[in-house]
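Let's start with one chain on its own, the form predicted on its own, as structure tokens.
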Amino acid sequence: MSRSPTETAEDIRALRIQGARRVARAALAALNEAAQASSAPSKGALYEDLLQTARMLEETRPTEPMMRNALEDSLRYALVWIRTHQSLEPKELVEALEQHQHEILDEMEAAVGTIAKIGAAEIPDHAAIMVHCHSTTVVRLLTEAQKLGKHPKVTCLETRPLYQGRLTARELAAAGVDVRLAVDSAAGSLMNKMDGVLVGADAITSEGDLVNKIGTYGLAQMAHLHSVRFLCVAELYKYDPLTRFKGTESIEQRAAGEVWGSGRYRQEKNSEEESRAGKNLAHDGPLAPLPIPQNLKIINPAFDRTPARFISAYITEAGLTPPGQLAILAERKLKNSPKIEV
């Protein structure tokens, strides 16, 4: 059963939808589902309600320039098709649609097949890598790396908060690949055995700067203390045209809960009364959540931004990319797009 643009649009706003690449996709779909629902009397009226969807889809997460561009090529290849195309009928600008968002879709995969082969050949032999949140492409780079029998060692973090690293672990142990977890704040002690670090992206500036899920520029730094070789893995599609006038890429602030969690800590007393008590939290089974207290104020920035000079290079599907000429690649490739037989 489709679900509606507004349902979507929430559930990418409420992170139930996660992962650049399907919130992408799903964003796709909805303004698929957009076009084939609309009653647009025209090609003009429809192009409207395909904006107003785009807009509403855009305005779920300040920080996802791949879907906004993979929905602004559909914008583009809608207005360049009614341009010339002008005999034609809304419904046929729907069917050409779609087709058109299929054509994005496989490009976006055969874009990570492509980084996972460069990226692969890039590992040495045996090599120790650092991972930290969850990349699909990132997963798919090294289990490629494992089938040409380079068995690189990783070291997830645990990327708290939501834990996503322990999804990055579950997936590398399930191809068969040497992977350990290791807590966040372990990650300066453990930098000087590794031979790399490898993540994903969220968003790429015009400068070459990287907006990643919070931690990441600390890691970068400890990388860069280090000598070790930091590098990442990003489709052009995550390159962030706003920003090259400057702009800056918002970083989101998610909810409290987040960090302070469901649950409590076992030398944390619930009230006063359990205090005196004298309750022995270590043995008493499960412990009821403790709620946040009065007056604390948490702070959950969702992403940072890493500094171009901390990056070694991305790895793209153009090749390894130094970060200074990522964003000429990636305006040529957003440049080339969309493709209209006429």
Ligand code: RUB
Given for the second form:
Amino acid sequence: MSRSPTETAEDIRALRIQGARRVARAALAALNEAAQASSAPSKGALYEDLLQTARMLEETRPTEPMMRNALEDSLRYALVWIRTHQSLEPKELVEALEQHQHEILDEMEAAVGTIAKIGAAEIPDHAAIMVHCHSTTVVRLLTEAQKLGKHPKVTCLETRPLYQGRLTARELAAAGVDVRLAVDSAAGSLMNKMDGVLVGADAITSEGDLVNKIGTYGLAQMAHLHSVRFLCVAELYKYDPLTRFKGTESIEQRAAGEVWGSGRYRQEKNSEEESRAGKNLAHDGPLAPLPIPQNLKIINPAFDRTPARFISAYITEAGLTPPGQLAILAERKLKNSPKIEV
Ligand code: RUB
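Next, give the form predicted together with ribulose-1,5-diphosphate, keeping in mind that what was shown is the form predicted on its own.
Every chain and every other molecule in the complex is listed next, the one we just looked at coming first.
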């Protein structure tokens, strides 16, 4: 059964749908759902419904330009279609939008296939590769490398606080890749054994900086220190054109419960007074969640920004791209979209 646009928005906010590509695809489907469900009497009113749905979806995850680019593309398409098809009815706009959505999805699918091929060719045989978080693009690339007989040895970092790295590890293991899982804090001590680090992207700025899962920036610095190649695999649609004007990509701050909620600790056996008096400080009580102390502030940024100088290259559907050239290629793509035949 299909989800309503509001339910999809909630799924995205709660990370039941995660990763930039999945989020963009789900948002497009929700916009289509809104168009189908709309009883707007005119094309203008239908456009208003679409605009409202798009804004609701965009607010769920502020650091997802791919979702914004895909939704804005559909909205522009609807506007141009209305101007160029004045004698047609709202239901014909709904059909045209659905057709357009299929075209965007096909294009996204083709782009990720191209990235996987170009990227797999960059992986040396039996290369040791470190990956972070869960990126469908990274998984596709490594699966392709495996199919080519390159047998990469992959280390997935768990990715606190929500452990998306386990999802990556499961998918790679199912694809027959030689894969291991390590806690995030093991990255530094493992880096000198790596041939490369591969990450996905949530956003790419006009300066070629990368916004991706928190922890990416630290990994890029470690890779730099050890002269390990640091590659980001991403569709040009991850580019955020707004960074040309406002300079920064907003970083989503998530709930404190994501950080503290999953930890279980041995509770102190002693009463608080005994502990304060320094008596027998053994932690040998049962494992239990520790309540969050009052007045403790928990910082939980979902993403960080890696400066372009730490990125060896982006792998996009346009090929191996130096960070400084990404904006030009991406802006060319966005300018030509949507393609409308009148
Ligand atoms: C996911 C994440 C991924 C990118 C790219 O973060 O940072 O690296 O979204 O993924 P979250 P893809 O789990 O918070 O959404 O290549 O699938 O677009």
